[in-house]
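Here you get one chain, nothing else, as structure tokens; it is the form predicted alone.
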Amino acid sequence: MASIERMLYTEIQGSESVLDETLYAISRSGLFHMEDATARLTGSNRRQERLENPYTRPLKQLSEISAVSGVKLAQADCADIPDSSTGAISEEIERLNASTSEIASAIRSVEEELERLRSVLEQISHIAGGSADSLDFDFEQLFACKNIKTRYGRFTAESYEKLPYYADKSFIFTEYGKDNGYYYGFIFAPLSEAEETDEILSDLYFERIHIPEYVRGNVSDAVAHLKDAIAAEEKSLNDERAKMAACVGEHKGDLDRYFSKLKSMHDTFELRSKVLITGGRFKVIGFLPASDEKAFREIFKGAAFEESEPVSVSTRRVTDKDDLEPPVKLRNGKFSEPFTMFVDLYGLPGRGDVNPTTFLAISYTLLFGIMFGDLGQGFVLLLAGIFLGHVKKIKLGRIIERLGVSSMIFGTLYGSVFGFEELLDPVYESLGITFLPFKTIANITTVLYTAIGIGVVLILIAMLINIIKGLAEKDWGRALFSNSGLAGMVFFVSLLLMLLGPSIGIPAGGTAYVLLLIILPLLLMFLHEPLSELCRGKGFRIEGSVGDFIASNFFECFEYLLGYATNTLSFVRVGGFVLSHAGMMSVVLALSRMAGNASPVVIVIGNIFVMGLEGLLVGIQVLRLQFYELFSRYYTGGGKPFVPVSINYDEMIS
């Protein structure tokens, strides 16, 4: 049964000497939604002075250790670590952080050197297109020329084609290789023309590649030397990484315990900003689920509080007179619980609202099954939902699981299995059931009328919920005179019976019928606001002038009439999707017959396409019907979620 957990306004008071223990106990319980006492309590508009959190620095160092080592820190049992030892823990963390930082710095240096060596090797390999053995010039002699400037680099193909235009210049380009659209080689120019040559090269977007001074000998010697240097650096890198793994691995258990202890104390200390501290005493305020009150009180009878001053916990119910907005915690059954994600999309219930999850879950599942009825495709949805919901732990998967079952049920009634409408005919014939399967294409009128009928029933249920909610809150105007109240329900049903009654054998009409069941409810809706004031004991009064009142309420009642019509006709789309599903699958089967030997492939691809496209569209359309046609009649939303304070061990401090 869906409901909203009753919240108790809670005040926790005690000596400042046990504040940290109190906050830690609250966080560990996972039961208490904390409010800002410094802002909430009367005369306490000042903010508590923000103190620097002493646990931030060691936690940052732990985060650095985790980052440089690649080892993720996890929650661990730290009950045996006393609060007084956090100073020694911080010192040990600082020493370990210094060691890991030193190793990490060495790793970075080796990696940088490796990258540089590999880059030089790649540059050298472009000379002569990689046939370095055919070259016997010495790099040192080449770059040591006093009267000739030498540049090594590459041109793009476009720039290379422009070189003939500079044939009259005093530089030459000696090409030694081509790779990925670039031409590699040496530029030789007289020393006196070096500056002009560099300007020309810049205009041609020549990309210079610097060959390090330590490259000696000919190309073959240089390549061999570089490969040896790379191998040596790779060994050094592996050694440093092994040193890091050994350093952190040796302390992994302690690091997890230190992290858990410091993180709990850090998050607890952060809560101090919401605590009111005056005269050596503290006050914490917030909300507690009524069902958890006993368990919460037991927390402050534990060993941590036995030898200290007692901590008092006082609770009371929140009334309409309180200037408080309790958080919302929904209680739902196993079937409807996954659908809370849709309620969250619209907004949690506000004060006086109902929990719409069960009604939404049932109606959503029902409408989806009607619109997407296919035994085979529903089974695929069921399997997908089980995989996503139970293996991948995705909440939407648990919804898809339920929708798959609904689709299978209605697919059985329609006789549709992966689009084949005749597969179940022999089954029903053998059972002697003549009215099944229900062929949707052959009963278009019935499908559309049934869709409208389902819409009418759901709208009436939404109105009934609104009436019950209004009566429970003693909001007589909402329950009796609103367009979704008793007057609106009577008007809606009476108008439908008058319009559709003759076609279904229910006579409805006549002067008395129109006056009492149509005109009178419409008049009550027209006078909704003054009648509501009358019920509140404030007398029958009209805001503003009579002319403005008549004009505004006339158009409001006209909007009500349009709303009844559009809300009802919106459910025609339910029937429309029933027919479109059958139509799309008939197209798939027709294409498969035309495909010959490829028929099975066409059927599989067609079913995948229909399940993906139409399944998504149906899911969105059903959600639209819920939000616009049903929620708007009985549900307000706008509540704030119940978020109990807790220690977040998944969040690192950086």
Second form
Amino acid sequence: MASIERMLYTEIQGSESVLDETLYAISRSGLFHMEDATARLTGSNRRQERLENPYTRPLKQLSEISAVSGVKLAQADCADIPDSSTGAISEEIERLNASTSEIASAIRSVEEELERLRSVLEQISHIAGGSADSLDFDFEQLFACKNIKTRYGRFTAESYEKLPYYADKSFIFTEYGKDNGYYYGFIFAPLSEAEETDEILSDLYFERIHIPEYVRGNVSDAVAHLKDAIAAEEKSLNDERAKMAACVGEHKGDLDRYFSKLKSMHDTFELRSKVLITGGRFKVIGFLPASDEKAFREIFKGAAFEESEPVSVSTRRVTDKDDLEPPVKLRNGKFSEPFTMFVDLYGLPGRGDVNPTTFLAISYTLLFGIMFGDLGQGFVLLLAGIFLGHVKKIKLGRIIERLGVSSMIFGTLYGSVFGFEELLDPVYESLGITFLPFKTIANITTVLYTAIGIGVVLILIAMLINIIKGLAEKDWGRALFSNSGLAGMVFFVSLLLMLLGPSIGIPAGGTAYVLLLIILPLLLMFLHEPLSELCRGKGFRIEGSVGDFIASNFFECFEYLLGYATNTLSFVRVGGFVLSHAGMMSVVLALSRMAGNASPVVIVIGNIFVMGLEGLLVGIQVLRLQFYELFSRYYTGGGKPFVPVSINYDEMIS
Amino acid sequence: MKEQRAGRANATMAKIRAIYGKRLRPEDFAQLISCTGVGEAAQYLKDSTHYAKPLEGISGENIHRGQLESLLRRAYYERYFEIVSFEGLGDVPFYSYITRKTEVDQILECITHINSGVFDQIVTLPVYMNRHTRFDLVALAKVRSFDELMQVVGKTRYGDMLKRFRPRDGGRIDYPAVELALRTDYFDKLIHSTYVFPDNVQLEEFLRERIDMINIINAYRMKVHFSMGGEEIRARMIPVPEYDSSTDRLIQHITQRKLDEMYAAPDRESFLRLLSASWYGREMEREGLTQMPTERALETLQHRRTRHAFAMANSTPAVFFTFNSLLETEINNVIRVIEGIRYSLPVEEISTLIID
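Given the form predicted alone, corresponding form predicted together with the partner chain:
Starting with the chain above, the whole complex follows.
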């Protein structure tokens, strides 16, 4: 059953000498949500003086070693390493760093050379990509010309457009390629004009590209030569990396343990900024799920410091009088758990809220199935959901899985399989069922009325949740007089009965009916605020002038009335999508009939299209119904998530 | 009809606001300022800001300050064309005001070169605008005399405006007079081009305010740096185009009489006293700019007023014009920071160069 974990406000106190051990124990437990004690208890925003974390430097070195060698560090058992030996660990890491520095520097230099070669190859490729056939010249000969200065490089598009300005000058630009807004090519100038040409090129921000001396022969030769050089360097890089990996790999076990120890010390030290330390004592505050209280106390019992310097843990329930905002941890059933992501999206339950996940999960699945009912497509959704949720570990996949099943159930009721509305008819006939009440195209009116009926039921459930929660919280205004309270519910139901009752054989009306069940609830909603104050024992008070009160509450009541109408009619879309789904699939089938031999292809593409488009639309529309029509009646959100402190071994310090 | 659509091109307005959302924030400028060289700054702009596309092909190591500046300025024009072409607004005269401004700026630049005898206009020439300007910009960069200038622009509307400024006996061209004539005409045409839009009041008010601000800044410079008298200054001010005041639909922040009093102030102190008593002075105080050097404070106020106008604008032309002004300021800020980095100015000093 869905609920919200009850949180206990917790204070942990002890001697400053065992602070690090205490924080480490707390982090390891993964049960405690820590708050800033300095800010909370002293009212100051200034945190404890921030000391430099002594574990950052050795961790950075470890991170570098890991990055260069490609050896990924992982969490390992480090319980046997005493805290006092972190200095020795740091020295050990320094030593390893020094011993690998020669290989690291060789790797860096090979990487730089590789980058340079690749860059030259890219530039030369511009020449080859231009008109390589006409470039059957030898680079060596070109640069050896005695009377002509040759430059290779690139102009920006802007500078290139300025070249006509220099048409009377004696240099020429031979363009061989364009890339990323740059024009690549050779500049040829007579030796006598070389200086002036270089000045002009400088004004035009000509970026000269130096072709290395070892590039010889024609363009094809040069490209081949460069590719060979790159291959040789890549091999050399792999060799050096293998050497490094072997060197570091030898110590992998130790490094993992060092990393785990240092990371735990580092993350624990970071928590100090939230601890209040005064007179040699420390105080840590935060929240603990009530169900974990016993387990949490246990963690200190086995601690080495417990006998010499015991730590006191005190807990208490959070009351309304406390100026505290406990974090929220939802407890959900297996079916509704994936839907937590939608609740997160809206905002976790705030003070006085219920956990809406189960109601959301059931109503979402139900509405989706109704709107996207198709046995075949639902099955595809189920498979997609299983793949995304269990193989790819995407949370939405597990929701899709549930929606797929719902879609299959409703598809069976509609008799729809991949858009074929008659495919299941023989099955039903063999069972003796000759008429399907929800056969969509045949029963448009039934579908639309049913959709509104479902909406009314869901709205009433939302109101009921609001009333129950209001009563539980002793918030009489919310439970009795609000538009989603008892008054609102009586008004809504009575109005619906008055309007629709005669058509379904329930006569409702008459003066007494209108006065008691329509006018009176409306009046109570109008007087919602002063009546709430009266219930709180503060007397029947109206804030501001009577005129303002009447005007503002009149418009508020008017908005309520509109809200009842729009909220209810909003559910017509449920029926609308049932029809649009059937409609779109009938178009696909019509197209397939026109396609002749390509008919199966059209059916497959049509189904994929409808599933993609409509699946997305229905998903969004149902979420909209949840957030706007239902959440607005019983849920506020705005709670903060329960985030227990822990040591993050996946995060490297770089 | 076309103009009406152009006045309410909602998609363009939404696009502009989306682009504005990617503007550089103070933290971007802080990162830029902390760069140790032009290459690093260019790399930052390329990797982490909306200038990624215009700087796509650059090589951070080798880039020259001037080249980076030129690419950034081009980015301004590219953005302008991107927005204008989004809903095909290019053929509505108002939306080509940047081309008109480029023409005016380049003619004035050319005259500066003729007068100084140093001919390097090509270096900063926005040659990519050549497709849009009514005369050949490359030909303009080759101009060496007034006659050559007239040959290039003579057949355009600028020919008629410039011919009365022909220098006598090979003397210098009267630059201030030409500038006044060209800028007056530019603003006059700009304001008139807004009349076709059904809801132009906001933009017209902003443009008139812009003229006021330009005049006040220039008047202050003339007063402080050249000790000019009231008449002399007034003659060099851009006249605010006439409008039918009987309709009383435009808000005017300062009267011509008050401006004249400011121009006629005997010294800097009197000028500042009159300025601080005006609406603009009160705005400067409200914005907390009174401790800044006056020119800088006026420029900052102009920028903040533009930002305000952009936020309040509800017609496409107003959003378009104010956005372009904001983008221009942003690019100028970046260029100032890059210059500061190039000349190794202290970080604190570079920070003061940013108009915000």
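Bear in mind the structure is a predicted one, so any value in this text is a computation, not a measurement. Here, rigid core means the biggest group of C-alpha atoms that superpose within 1.5 Å across both forms. Positions refer to the first chain, counted from 1.
**Q** One rigid part or two for residue 374 and residue 599, between the two forms? Each C-alpha should go to the superposition that fits it better.
**A** Same rigid part.
**Q** Rotation (°) of the smaller rigid part relative to the larger between the two forms?
**A** When the larger parts are aligned, the smaller part is off by a rotation of 31 degrees.
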